[in-house]
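First, one chain by itself: the form predicted on its own, in structure tokens.
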Amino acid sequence: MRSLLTRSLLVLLCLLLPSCAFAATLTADADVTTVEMSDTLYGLFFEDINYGADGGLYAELLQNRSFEYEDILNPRAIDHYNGWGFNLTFGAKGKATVMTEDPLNINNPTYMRVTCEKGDYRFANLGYQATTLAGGVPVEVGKNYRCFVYLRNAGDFSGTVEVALTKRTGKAIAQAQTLTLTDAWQKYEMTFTAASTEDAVLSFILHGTGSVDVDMASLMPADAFGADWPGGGLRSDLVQALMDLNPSFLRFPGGCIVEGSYYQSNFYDWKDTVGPVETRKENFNTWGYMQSYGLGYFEYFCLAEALGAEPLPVVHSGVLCQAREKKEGDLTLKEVREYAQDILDLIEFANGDVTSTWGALRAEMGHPEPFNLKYLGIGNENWDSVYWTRFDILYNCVKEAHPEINIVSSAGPVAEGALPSSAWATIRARYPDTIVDEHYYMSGEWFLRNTSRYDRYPRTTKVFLGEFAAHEPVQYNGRRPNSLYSALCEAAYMTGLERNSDVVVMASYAPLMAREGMQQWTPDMIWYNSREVMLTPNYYVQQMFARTVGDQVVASSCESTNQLLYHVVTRTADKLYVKLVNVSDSEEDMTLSLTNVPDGTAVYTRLSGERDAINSFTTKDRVAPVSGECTIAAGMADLLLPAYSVTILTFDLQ
């Protein structure tokens, strides 16, 4: 009977010590530090694609508000009408014709002639995704909209034009402002009250007959965020997702449309985006629709400056989108030293004293102060000699006039292979102060292969993560999806970008933004419809890391037979950091050694759920951070760790 007993015990010790053995533990010793960290790891990539500024962080509701829609490749005078209805009233007559003889500036040459023959003739902007029934002017009821719009009378107008907040059928949600012309263009300013809820449209009534001349028409919420900028302001809801990311830096305005598609006069031009924003050059946008550059220059540096992130802007080379077809040549070398003054009247714009000329500008735009700009990026994702000869001449001038100022070079668009290799050799042989901005999308699978990538790169010139993402396999509606395993990927990548902090000193997931129903890319970290934001599993990685950045890297081991379990460990003068995420399928047991840090009580964030989850507008929160607690005595802290979660735990040192 003995025997027995002693034979069972045995057994049931041998089941339970394998789960012993397995158990991880993670050791490190606050006081032991490896590297110092950047303190501008982790920021913000806006690039406008995805309507993610018109139709997105831009606060205008109207679309097209100034007749200039036009397609580069394929121009149709139908293009101009884009985002209006005309004759939406029974029983009325007229009609509405492109005009560009007279206009209200050169830069918007376009605007629309619209001629009542009988009847009270009305049209309207439809704003962005209106249907049949409704219109895409999302207003609140009792909030205030700030409108203004360009008319004139044509010559031969008799009456009056009525402006109104109406429903699609032209039922008035606002008290109109009825308008007498006068044969000159003329702005007309007017706040209107949304007396309900409703997907609107602002209309415009013709009361006579005759024509009437109609550009630049704009409605914005009154609480916008910088509603006094002379852009109009930003959403705020838009805005507070940004601030929530506690972004170092914020990198603008792209990516491709930097470059220009096809032809030379789409090259981004900063100028054409400053001063009042009646007059800014609107231009097509590589990505099939208008930049209105109503969020221009001036609003992207206050931006940054209400994120308390640096700016760091990036022009163009003078070469043309490398992956699509050019339809004309890049600039010559002769127009690239010419051009090298806007850059240099950028810096002047942003850095200048009051009594320069673009200096003068921006106070007269209602910053004096400087922006104090450090950084500027020459050249988006570039490659080969016809960069290389460019940025040289570019370089060169900025570095005569501003050697204060960091430049950041292109290493082209993907992740491995010639082409990268050759972009660094040239970099480390000629420009090895630069920091090199490094952009790639790639499987998840190959993150996790790959979070040691910069543990083997010299420790001599840095590099700037300026786009990186975990691409899925397409999986509904032709989406890549956010997934929580996509952000998992992510995150476990980030812990070797913290682990070589110095080196990689930037990096920002790409892109940033995308309107729902109106996106060309996907994954993307924020979407948004006409109302709601919606955030997901890969925001909430970049918000966890962001808010829990070291100033040292903590030297630490990890002993676990889970191979797909990663780690950091980070301090600042009063905190540590354990960040540990496990992207296996099982859920781990964790002993935590820590040797130098006081007995006491940890909060950790966490996010985790099931493998391929994802938020969408009707489940916004089923993946989303929770917060807990876990004590810490004589050193040692046990916890356990979810499958397919990432966890950051946060130390008192003091």
Ligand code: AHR
Given for the second form:
Amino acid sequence: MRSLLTRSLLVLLCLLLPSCAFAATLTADADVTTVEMSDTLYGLFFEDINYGADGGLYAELLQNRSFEYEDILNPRAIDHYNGWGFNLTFGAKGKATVMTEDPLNINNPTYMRVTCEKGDYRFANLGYQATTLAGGVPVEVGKNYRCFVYLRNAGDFSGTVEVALTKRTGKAIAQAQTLTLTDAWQKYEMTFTAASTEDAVLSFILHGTGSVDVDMASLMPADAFGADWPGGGLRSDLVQALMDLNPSFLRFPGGCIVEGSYYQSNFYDWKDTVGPVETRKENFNTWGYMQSYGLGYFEYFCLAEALGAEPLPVVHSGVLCQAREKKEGDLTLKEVREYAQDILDLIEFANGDVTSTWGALRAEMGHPEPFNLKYLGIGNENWDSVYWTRFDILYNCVKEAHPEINIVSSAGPVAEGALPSSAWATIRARYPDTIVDEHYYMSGEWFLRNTSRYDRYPRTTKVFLGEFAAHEPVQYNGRRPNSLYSALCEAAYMTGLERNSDVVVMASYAPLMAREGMQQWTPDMIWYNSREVMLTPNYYVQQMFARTVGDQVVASSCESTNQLLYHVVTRTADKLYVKLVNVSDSEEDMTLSLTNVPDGTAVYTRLSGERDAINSFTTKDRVAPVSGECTIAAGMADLLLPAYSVTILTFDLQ
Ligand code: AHR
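Return the form predicted together with the named molecule of this protein as a structure block, the form predicted on its own having already been given.
Entire complex below, previous chain first.
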């Protein structure tokens, strides 16, 4: 009687106290497998959103380096003077005028004419976020910075131009360069060694009177990743963060920026992004700022190669962004037929022989070997007949010329309802050999409820979950948080992706990057300011999963009263991976019963913490993976799963 009472009390306590443990048994036989897994399951989707390229991954430290900044949709927000400061010397007199006559080249039509009337007139590029603590042109003591600029004497200038890395006050922090100009545009190159660590500026001081023309100034760390690529290099710390994700593909360059907003001239044209960097034709992007295209198609291909990832470019389909109101029309079908050649040219640029027109350009840019392009997305988030009529032309044109290319089609921007159903009906009927790009940003609860989504998909046509993230309600500063909870909901969902990896062949979290304080979209996987990188719980989940991809799914079952426990078991020839996600607020006493797994020690990686925990620039490691070990003997292993945790165990099979 007494023990019955005690047990009832315990049950009651378990119901009342959130920390009470569940008990579970997971059973699997390593030799009983279900489906083959995709070897391109986890990858990256990179878009220049949130200053992801310019002001982010691209190592250029100057903003608006060629005075092209102009947002025709939002002319008050950014203009040709953006990022620059003029008339910075006390007592000097002069002016800066935006010019277009006789420019550097037709793709770079705007430049600045700076006139000094009196004194030593100084103007400077202030970098990104010059007015904030984490902004300006970040330089580090002892490091070298490569600089170039195009200058011209406008005709009446008598004197010299000093180019200097300085403090905001104008005090030099590196040996300055003094230049004498000619009457023609000339490129001046120099290297600065920073004498101190500063949020600096790149200053130009006119010693003399008259006017000089300036365009295309650049300043980059000499040790940037890919510093010798034609467009310039990438931020090493951010490239490292990408490498640490073990990506198997790189989808680029968007996203909405591919479709362009409102105007045909805003379509992303890959040809604008290749060749010498000063001849690339800048364009404003959907997210309200300019794309320098210094990180262009050649550099994207090089990045994919460096990451060991399959390149997956997405080209527009001739349809402007359907999620936005249009002011001009989409391409006509006749125009689409002509535009198809641009796509064939892209394939030639990537894979063509060096004797071909575009293969020759690739070789000239420094990469004679082909990039081995295998995938191509046509359209980003498109749907309806306006898309399919254009897609059909482009699809047939590519298929005919390059049957070896896997084409990615679009199922639109939402997870459920008539729109994706109709897209899928069209695809199954007419383009079943395409890989279908699904995008959805849903609540954490939605992801938990839908972990079996792909269990029901027919196994023939393959899915690319090109954009997904768990969105929690907006919390602070208008942001949706990158909380542990959101990351766990994604992890739970990804157990379903793995279980169905015969159908879901690719998946990528979105968006990938955000510059703190300059973001247009939250949540994002990797955050940074001018000097530091901050990784989120969502990043760690992607990393943990991508580092433990099996070749085959192992049949498994799990008994527990915990409704918020998710699992998947996979294997390679010599490893068994057990992924366990506990999204509940209670710990779980877990017993693993594994057949055909030798005795020994398994290692595990775990992410856990408080439900709503987030990382920040001041508490970067609040949620970070830890590792541990657990023993397995006679097929049995025990471990305790903390509340709000994801644990990935690796067992040796040999
Ligand atoms: O990832 C952010 C945006 O979300 C992408 O540009 C677009 O494809 C989607 O709507």
